[in-house]
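Here we start with a single chain on its own, the form predicted on its own, put down as C-alpha cells.
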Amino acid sequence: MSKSKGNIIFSLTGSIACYKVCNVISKLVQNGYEVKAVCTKSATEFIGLTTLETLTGKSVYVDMWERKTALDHIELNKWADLTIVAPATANIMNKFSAGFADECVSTLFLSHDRKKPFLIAPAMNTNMWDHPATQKSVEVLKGWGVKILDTEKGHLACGDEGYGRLLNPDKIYDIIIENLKK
C-alpha cells in the first residue's frame, strides 16, 4: 500500500449539490489521496452512505455519538491536512459563524486546527446566499481563515436561476490540491 498524498475530511451537508462532490472524493481516492467522509444527518437524505464508504473505502461520520468514541473530533483533526466542506447550506455555514457545535461537521469545526486549510464550497438557493445573514457569516468566516469558494449563477435545482450553485467539482479539486501544496 502506498503512502496518502494528503489527508483529507470531507463533509457534506444537506443539499442536492451532494451528488455533485462524489465526484471530487472519486478523483481524490483515485489520485492517491486519503478522504474520511462526515456527514450532517440532512446530507444523507440526499446521498447514502453506502456510496460514500464505497468512493472512501471507509466509514462514514454522521452521530459523533455513534462509535461510542467521544473525541473522533478531535482524532480527525489530528489526521487531516485539509478540511472541506461541500456542499455547505446556509445552515451549517450560519452555524459555524455563531460557534454552534451541535453535530459532527459543526463540532469538527470548532475543533479545527486553523493552521490548517479549511474550505467551504457553498450551495444554496440565491435568496439563501444573498440573505444578510448568510453574507454576514461569509465575511466573519473569511476573518477567522477559512476560504469560501465561490458560487456559480446559473440554473438552479429549485428551478430559479441566479448565484449560490456549487462551484464545478473539478474546480473544487484544483483548489483542494492546491490548497494541500501550501
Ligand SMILES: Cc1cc2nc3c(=O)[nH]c(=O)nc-3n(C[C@H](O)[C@H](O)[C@H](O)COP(=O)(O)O)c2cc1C
The other form holds:
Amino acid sequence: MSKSKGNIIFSLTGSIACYKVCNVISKLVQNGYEVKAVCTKSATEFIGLTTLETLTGKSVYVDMWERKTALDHIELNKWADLTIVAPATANIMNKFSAGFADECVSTLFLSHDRKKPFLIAPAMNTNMWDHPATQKSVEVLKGWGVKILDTEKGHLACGDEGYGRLLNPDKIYDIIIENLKK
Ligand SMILES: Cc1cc2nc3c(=O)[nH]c(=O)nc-3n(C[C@H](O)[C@H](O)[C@H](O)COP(=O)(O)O)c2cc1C
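The form predicted together with the ligand, contrasted with the form predicted on its own above:
Full assembly next; the chain just shown is listed first.
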C-alpha cells in the first residue's frame, strides 16, 4: 500500500451543503490523501454514512460512545496533519468559540494540536452568518489561529440571496492542499 500524502480529519455538520463536500473528499482520496470523516448527528440528516464510508474507505465517527467506532479524540488528533470542518454550521462555530466538547466534532476541536492547521468552511443563511454571536465567534476563532475560509455571496438553499454560501468546493480542495504543504 502506498504511503499517505497527508492525513486529514474531515468533519461535517448539519448544513444542506454537506453534499457539496463529497467531491472534495473523493478528490483527496483519489490523490493519495487519507481522510477520516466525522459527523455531528445533524450532519447525518443531510448525508448518508454509507456515502462517506465508501468515499473514505473507513468507518465514520458520529457517536462518541459507539463501541465499534468510539472516538479516541487524542489519537485521532495525533494521526491528523490537518483538520477541516466543512460545511461548518453557525452552531458548531459558536460551540467551538465557547469551548464546548459534547460530541465528536467539538471534542476534536478542543483537543486538537494548535500547531497543526485547523480550517473551517462556514455555510449558513445570511442572518446566521451576520449574527453578532457568529461574527464574535469568527473573531475569537481567528485569534486562536483557526483559518476561517471565506463564504460566497449568492443563492442560498432557503431561497435568500446573500453571504453565507459554502466556498466553491474546488477552492476548498486547493486551500487544504496549500495548508498541508506549510
Ligand atoms: C433543512 C435545514 C438546513 C439547514 N442548513 C443549515 C446551514 O446551512 N447552516 C447552519 O448553520 N445551520 C443549518 N441548519 C440548522 C442546523 O442544522 C442546526 O442548527 C443544528 O442544530 C446544527 O447542529 P450541528 O452544528 O451539531 O451539526 C439547517 C437546518 C435544516 C432543518
